[in-house]
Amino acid sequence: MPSTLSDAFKGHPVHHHHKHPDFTSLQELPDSYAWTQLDENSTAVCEGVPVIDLHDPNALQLIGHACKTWGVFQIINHGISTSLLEKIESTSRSLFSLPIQQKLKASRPPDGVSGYGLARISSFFSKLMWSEGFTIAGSPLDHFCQLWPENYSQYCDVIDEYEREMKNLAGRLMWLMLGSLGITKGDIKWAGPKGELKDTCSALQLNYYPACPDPDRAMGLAAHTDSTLLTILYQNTTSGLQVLKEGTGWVTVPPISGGLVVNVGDLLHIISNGAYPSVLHRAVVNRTKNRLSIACLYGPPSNVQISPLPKLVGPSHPPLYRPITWSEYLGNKAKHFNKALSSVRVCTPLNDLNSIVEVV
């Protein structure tokens, strides 16, 4: 992720006025971690998030339908090797298993993007989240030298390979997601002359959710949407991810062997002129099991103006959002959190058929 994106947070530093706990030493849930609104919508079990085989000849249509109706889906036969998924999980587990004082040597600065620490969205909530994270935007070398002074290179190699493979997959998925709307590679100028998307940006977010003594009152990661075009998530074998389905409630996205979760981000919602909802999602925790997840956050070149595509607007479908760069949008998100989309909205849909799932 280029420095221009990192600069988006400089005007919105996050200062945490408490020490990061050693979760393994906590036998009871501290009051500062006790949430009271976990059951605002009961988790649905009647309907599951779509699982799509990328080898399916109807994959494009299936992905388009999933994007419109859910804003999220799982994929199999995606081309990411099992060995690479195992390596990134092992690297993440090694990182979060380090002593807390070692991890704090790679802390994320208040106005920065990369490093170890609590989720940036923590500042919008009065209660703390039962999780820890590590963000990698650009090279992990400097931070990994702090974490593993003697053998950092092997971990850097895993990160580099994983991010490279994920970025390629994200580009492939983006064309499938937009292709079902009739968008071609020639319709997006910043994608390059052949739609190669070589100037796009990505970052990795490693998340760890320790076993929790009182999971029904704790929150791993509060409900939010992603400030991306799309996000690709690998989760280990412990459930925890939930998405909000309009008219249904919170739906658990169970891990499937070798599967990856793909969700629509705010910027793809804008590009699609509201056709694809940016899905609200959260992470809950488990009483006996630790959970790991690794998210690839994928976006456009940082200073390219993103707006509803011309093919998707017209007299009955006016543009719903003003043009905005990813860098500017990240600043909006840092300031307004889940009201960021509303802050760039310029028009209300003309009828219910064009209505959007609003995530405020």
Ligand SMILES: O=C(O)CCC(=O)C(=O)O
Contents of the next structure:
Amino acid sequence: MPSTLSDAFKGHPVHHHHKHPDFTSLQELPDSYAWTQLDENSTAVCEGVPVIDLHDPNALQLIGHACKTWGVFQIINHGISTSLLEKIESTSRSLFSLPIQQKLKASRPPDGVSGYGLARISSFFSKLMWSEGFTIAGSPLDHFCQLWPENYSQYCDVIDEYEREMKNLAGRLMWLMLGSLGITKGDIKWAGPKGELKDTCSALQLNYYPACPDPDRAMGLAAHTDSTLLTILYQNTTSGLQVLKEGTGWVTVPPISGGLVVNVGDLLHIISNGAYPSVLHRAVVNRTKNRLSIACLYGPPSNVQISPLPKLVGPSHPPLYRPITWSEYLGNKAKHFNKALSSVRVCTPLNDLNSIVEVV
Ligand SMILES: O=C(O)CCC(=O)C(=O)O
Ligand SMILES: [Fe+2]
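Next, report the structure of the form predicted together with this ligand; the form predicted alone has already been given.
Let us now look at the entire complex, which starts with that chain.
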């Protein structure tokens, strides 16, 4: 049984049929990167993704409402210092600005999760994405020794500190997100008696989107949901993240100074018994500016069964999903990608059933 996130991923190797590109040599968009015209997303959106001040006395309610209606929100006053955000940004920038040959020394192995390479979801698409990624699950030491033989330890320290702080914040957020559904610490079996989330797993995903000669036909990161409980994303000042809002279309999540984006992942959707949507999101690219984002992918211990919480299940709310471990879910994702959630679904929501009954 795998016990860590890297072990969980190892069981589900991803085989890329693409070679890694050197963006600096590309003046025009090669055909292999040309997606069909992205849909126009310039519809004026009056309301944007909610911004929530964690010091606001109503934070719990605001978070609950944002999770139900959007599945995503931004937070300020979250306690992560500006200097740490600057350090993680400059570490990521140093990494991606290394020569391609150097970066390839830290490539993600086919059966591994950590290292440099294309987005894991690339294998589901015939076109390439205009981005590079570096995944860190567990210690980055071995890879960082390859990247920076002389001064790897300063970079490792930044990653350790960032990951520690993000994990704490993710735990706080999880209790707030669940708290607004009436879930208390005793309701989560895999948490300690005081709500400690000791054995939770997390990984960091560093993403770099170089400026692109033909941004309207390119795709930074294709639409997906995250296989997490929740994800906390830091983005630099270049916008690019978009979320799909039902009835509205793609909505840009603008970078705000000192802000972090929080989104619901597939596992929180499952344990909330569908109350919180796992938001579909993607990253678009820019003609003149490059963009960096750093995602903290937060999940439960990889071997515990995740299922709709009993408090959220009742005669009018049958469980929508069967129990599944994170590790098994990652296997489903590697096989079914955006259909992974429906592959664990056991029940059609009542309102859908009603409409079927009406039709019949
Ligand atoms: O770069 C972004 O804004 C999105 C990144 C993302 O969705 C991911 O790493 O899962
Ligand atoms: Fe994502």
